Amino acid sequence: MSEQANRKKFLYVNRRAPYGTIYALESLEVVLIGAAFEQDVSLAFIDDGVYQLVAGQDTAGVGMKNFSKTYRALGDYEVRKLYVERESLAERGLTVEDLMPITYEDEDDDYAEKPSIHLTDRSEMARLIAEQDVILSF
């Protein structure tokens, strides 16, 4: 069995808006730490968590540092699976076009740039959650 197959699967579930609380930033920091230790890391964006990936965030009015650009660096840490719940987007009047383009370079495909964001419906999200070894909710 390969080392990849032996790694536990960690899913970080993001349910809160990016600003106003520390949850979104804390989640991102924990994801980066886990990835640095070569965990099999995935992120799920549900409910108001979908706002974390919205393009063009401006935090000047809330007095918090804009950390949204850090999501674009996730591919460098081999974090390539960002699952966004389609219904959560729709309930908030958003589409995938409203989200930041988050990609990674696939070394197995001549470093082609590929999308990290995967839209899922609620039933698919439930299946993904059930398949994980460790789930951390923020």
Contents of the next structure:
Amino acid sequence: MSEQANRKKFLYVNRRAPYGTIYALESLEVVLIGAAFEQDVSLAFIDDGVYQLVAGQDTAGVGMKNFSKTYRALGDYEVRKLYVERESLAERGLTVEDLMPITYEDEDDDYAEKPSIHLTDRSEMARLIAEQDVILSF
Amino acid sequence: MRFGIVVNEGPYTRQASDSAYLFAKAALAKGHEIFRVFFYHDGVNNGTRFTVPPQDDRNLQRLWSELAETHKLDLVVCIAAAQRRGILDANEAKRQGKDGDNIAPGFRISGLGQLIEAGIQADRLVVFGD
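If the one shown is the form predicted alone, what is the structure of the form predicted together with the partner chain?
The complete assembly is shown below, putting the previous chain first.
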């Protein structure tokens, strides 16, 4: 079987704030390990999951590891499709300006730096979810 | 059909492990294949042999171990999640300088790659637990 035939569409759905539970961190651990398997990977950020990408996170007060920098490194792992739900941002008084700039280098376009974050309407998100082979929701 | 199963919750607090067990049993009874059961997050707590539930209740760890033995199931506990939560096999206990191990029969500790592989190899990856 060719590698292409083994390539599946993986979607990691991030629904929770980064530090109230361990799910965001352990989701990221799966994404990083999964990157080695060269699948078609997308990440979705919905509900409180949009807080995972907010810029300027400071965890000193709660004594937890600040792992937010890892999201900015995702491009180096060929993880380039981060879909952030527009309504979830708006419901929390956030805009894309509040999020970390996350980019990747496009090797097919002279290594131009391109944004990994795509603002996605709720209805588009439903379509994105429907077309996946494997969904892991955290 | 070939199923992969993911268990994301520990035993007893939530029903997820029970549901996953019953699903696995039903799928096998119908002649389906279970490629692997992967335990993640608090789900790793299903894999300690040191749980002692009351005698008039089910023993989930034992149920999983027996199912694994009967059907040669591959029960994999995520190593990173397990280390955080104190689930160790003899090798890990030695490597980490701990004075004992608690992995249950039929379970093995391995990496997250086993979860991704289950997603790739299974026709359906079924996730239990929020």
